[in-house]
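Single chain ahead, written as structure tokens, the form predicted on its own.
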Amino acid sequence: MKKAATMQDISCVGKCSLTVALPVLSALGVEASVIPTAVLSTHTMFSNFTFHDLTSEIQPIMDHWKKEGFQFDALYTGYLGSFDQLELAKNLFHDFGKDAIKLVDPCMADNGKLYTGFTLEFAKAMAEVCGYADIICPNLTEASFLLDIPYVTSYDEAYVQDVLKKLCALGCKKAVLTGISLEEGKLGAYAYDATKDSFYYYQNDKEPEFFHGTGDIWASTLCGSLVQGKSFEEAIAIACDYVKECIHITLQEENHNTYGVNFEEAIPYLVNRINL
């Protein structure tokens, strides 16, 4: 069976990190191995919310880990809430990621602004993170955080593929930039191969809200469909419709709440849309 790690936190309550991490990998036919980083009462929509922070806890469950041989198909880090996390995800990679797909998901801004607590500095120290992955998949705000450039609201394609290559040139092999609008009420991801010099873009009809963690569910998504073979253009367009399908299916519930997509109730259409 195919096996994948992943570093990221744990909200007891909300729909992102780990609480998808583990059952979209699961649906995907991947034993899901993971790292907590911290311990959250709530993911951080909510106000007021209890934090305790896991860090101390990661090396001893790495050096665990080699003592027991443990091996991965797939290294896959999402939220990282400080220096010392970046550090050990560095060791993670060298330690476990000879053989396995290393995929960093830079979880630090969206909508032009950095996540609470992070800093300039701390988006620099990510960027050397990406440096020792295959695949990264930054948002726009994150992409423009990465290499310190500003952050725009309207570009074209030539702009969208000039920060990929740049991604690609923090030492990562592929670059994927999620929720790209190159089309009026359409959405997507578009990607870079630099080991091919190739581009891709894939694109859904844009629906009509935002719900909190769907970027940990592609993310998710992404790393699954890879490690079950799916190509990198076909993991990028199964973790497209897949996101689509949670937030349409949840849009239809009246009473729907806000802090994250049904996607439970999309996992049927997931597994047969990986068709293993």
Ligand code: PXL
Second form
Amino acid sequence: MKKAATMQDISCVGKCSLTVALPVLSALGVEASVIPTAVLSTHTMFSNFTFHDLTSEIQPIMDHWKKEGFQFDALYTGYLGSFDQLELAKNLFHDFGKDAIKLVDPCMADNGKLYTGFTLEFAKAMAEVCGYADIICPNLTEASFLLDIPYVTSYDEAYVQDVLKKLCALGCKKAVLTGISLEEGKLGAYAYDATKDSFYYYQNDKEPEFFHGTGDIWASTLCGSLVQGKSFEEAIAIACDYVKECIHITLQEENHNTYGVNFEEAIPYLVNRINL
Ligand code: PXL
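Let's see the other form, the form predicted together with the ligand, since the form predicted on its own is already up.
Now the full complex is given, and it begins with the chain already shown.
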């Protein structure tokens, strides 16, 4: 059975990070091991959330895993909350990364703004971690912070391609920009594979609302699909299609959740879509 280890927080309510990575990887038939970085009562878009840091547990967990000889087909980092955790992510890649796909989702910003608690210095340190990854999947805001370039809301294809090449210059082999819209009413992901010098764009009709947590669902789906042997391009398409389906199902429900999508009832779609 294919195995992935993912390092990110557990937000007890909020449908993001580990509470979506685990079910999505499981639905894709991938055994998921976790390194929880912190426990929060909710994700940070709520006010007054509690936060319990688990940094001191991370190296002991990895040391134990090393002694047991555990190996993984993928290592996937999501929301990381401190400089120490960024260093520990590098250790994870160093110690377990030889034959694993290393995916970094540099969760830290959206809509032109850093999430609560993040700084420009953190973005710089995250850019360094991206250099150790095979694949990174920022949104355009995160890419702007990683590269220290202004965030723009209007752009063309040449701009997106230039950003992608700059992202790969951080040291990763492949970069995907999520949430890219090059045509009115469309939304997709634009990717660059530096090893082949090739671009790939996949888009869908845009759903009328945005939801929190969709980036984590997207990255988890990409991770699981790649581990199951799908090509980079196919994994991107599956991730885009699943997120679109999650939003579509959410919007069908009156009084639907506003803090996260109904990814659960879209799981049959995902299982069918990946067609293992
Ligand atoms: O979805 C990314 C994410 C993960 N974990 C926590 C967050 C966020 C986004 O705000 O707050 C704790």
